[in-house]
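Here's a solo chain for you in structure tokens, the form predicted alone.
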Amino acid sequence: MQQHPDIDKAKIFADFSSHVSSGKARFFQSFQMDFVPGARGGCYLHDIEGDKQLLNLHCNGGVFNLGHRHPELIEVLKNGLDRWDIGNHHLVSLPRAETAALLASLMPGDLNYAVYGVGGGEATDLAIKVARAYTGKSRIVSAMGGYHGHTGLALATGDAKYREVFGPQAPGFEQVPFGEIDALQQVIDDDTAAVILETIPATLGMVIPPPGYLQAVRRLCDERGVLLILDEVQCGLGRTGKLWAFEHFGVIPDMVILGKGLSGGIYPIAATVLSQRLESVFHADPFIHVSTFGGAELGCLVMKRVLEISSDPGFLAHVNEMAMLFKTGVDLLLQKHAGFLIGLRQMGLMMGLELKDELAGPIFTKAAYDNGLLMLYANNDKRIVQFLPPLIIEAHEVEETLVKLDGALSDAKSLYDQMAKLS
């Protein structure tokens, strides 16, 4: 990419620091990561000055499952502007109806209703509201290290470090370790409305559920009259090689939370998918929950095309093909960098690189950046570096990624060893 002499990156950082977030600007400058995204397309981001390119292996948690500026989605949005706008959330809507009908057809069981939102946090809040309204109970059980958003009820399901600074904890929430069915069994009581879990907890480091765990959770919920909410904001839409990650485990939840990738990276939209019986919560007053921009008609047009692309059998076969290429390549890197690179957590293209300790994850994140890869360590387990390539990645880009990963691992280990000597 060519540089643009009219771009003043120092001023961008100064304005960002003064008017958006001084902490973020300071953080990136302290690690000499003065990257400002400019041109972008497919698997790549380019610096606004044009002098650096990053292969995006973070994808904003799955927002860019279909890459940056997917041409079909851009076309859908452009054409939609000839006829549609946000719409009115009080009224019946063709784009909302068609898109929800498609989503229902792609869901198992009687997951037939979609309540639209703008982001995953809002979708989580709605799921908790429905659970409490339907069951008449108040307690919500979630997993330690899980993450369901920064909004009110969603925030209450997460770890203390994300909420303590903002004041007292909302009542009625409890956390247990992910993967431990006995711990869950002990905390469920007669006032428990729902259990909410990420099918694969991303911020906890792409933890793959132990064999039989989710099935046991489903049975326990059924036995105790508790609803099961599965958050597929990051692991859904083909990320794991199946359209929905819970398909790998033979369970059907009562509610599914979707977001991020539904947007195609170009129009914010989220959805809470409800089992048929739960929609009765809105029978007495269908206007008791509204979202002005949730399910914007332009967003629904994009979401519909995202669902069509992501559910195509050829698309899912491609995801599994690329996943095998990554597994083969990382297996070789595990041998070459033994002791520093410990393991690979993987289900399809939902992956996490397991490093030796919590110092190694942040060091590797910087080394990856220096080698042209955008990757971030998992905030709730810094040993794990999240590895989320766009699902459209091709074989030659997998090869490029593996070469750069090799260089990043060598650089990170060298810096790690230097720091260990100094300490």
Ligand SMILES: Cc1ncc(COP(=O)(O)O)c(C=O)c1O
Contents of the next structure:
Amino acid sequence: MQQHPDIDKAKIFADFSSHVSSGKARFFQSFQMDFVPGARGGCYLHDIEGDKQLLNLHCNGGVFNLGHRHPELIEVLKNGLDRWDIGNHHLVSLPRAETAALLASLMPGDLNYAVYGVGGGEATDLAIKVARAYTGKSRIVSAMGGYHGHTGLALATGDAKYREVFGPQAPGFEQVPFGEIDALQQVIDDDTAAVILETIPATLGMVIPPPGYLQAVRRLCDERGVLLILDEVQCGLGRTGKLWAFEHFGVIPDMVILGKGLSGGIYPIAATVLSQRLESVFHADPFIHVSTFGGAELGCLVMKRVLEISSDPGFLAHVNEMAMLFKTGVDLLLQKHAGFLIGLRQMGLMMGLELKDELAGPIFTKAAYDNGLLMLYANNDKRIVQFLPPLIIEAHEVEETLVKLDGALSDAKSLYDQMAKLS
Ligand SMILES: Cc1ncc(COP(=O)(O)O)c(C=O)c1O
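Please move on to the form predicted together with this ligand, as the form predicted alone is already shown.
Shown next: the complete complex, the earlier chain at its head.
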């Protein structure tokens, strides 16, 4: 792809290092990963200067569910710019109303209200605020290794390593192991407002909930008057082959957190979806929570089209078809690379490659990059490499992915063996 002739990558790195993040610049340079995204489209990212191209299997955790620069979304945004702008978040708004109505129609039960935000952390914060205000209770229970963002209350739900350095800790938060109903049962008390979980925890390594777990969580919450918040920032919007991941488990949460993919990768937007009764929290003062850019009107136009595309039965059938192709291909790789590649965690195109140990995940990430694949190990379980292709991936690109994965696994294994000998 044609790149701009005046691009000076050394200068980009220098400016980034001096004015954005010296640590990130150093990190990537130290691993000879000097990729700077330039042209992009569909499943691919191209380096801004050189020939390197990466097939994006990271997708920023689902931001690029519909690939890069989906033509319909670009058109919606361009046309939108002829008429709309961000809008005023205090006023009644056509795009906000229409988009929320569509979202409500795609949710089960009475999940009828959307509070817009800009990102997943903000949407999580709002869910926790609503839970506390509605129940009049304070404690929030989350999963160890789970991740809901780096903003105030969202940060408080996460692991200590992300919070401790930043000073005094917010009170009222407790973590339990994901998948263990007894542990949850033990910590819930009369002051528990909500349980918050990712339906499939991504940063913990695409952990598929054990059979019956989420149903048991739902039952327990009902028995104890506790609200259930499910975070579908990564696993929602068709990623698992159903529009919402919780549909696989026969549960309906009281609140759903959405972000990333709602943006179509071109206009930041997030939403906290509330069941009907919870909206009463805002009856006394509807302006008690606001977000200037949350639900920007241009963003709503994009989000509406994202919802239309993602909920199309043909689209979801495509996701399931591609998921089957990956399953078949990875099963062969499991045989070929036995001992190094241990397993595949999969629900639709929400996938994780399980490698032999915590050293293997980071090594594989670099080998994948060298083989033209953008993939990242899961930060809270480095044995697992997150595997999130764009949902618009086609069969020939699945084939290409599998060939490159094969190469990356061979390279990673030799590097791993060399390092093991040295240590
Ligand atoms: C499951 C989940 N929830 C929430 C968030 C936070 O979203 P954001 O970075 O938009 O604040 C993330 C981000 O990675 C996430 O993966």
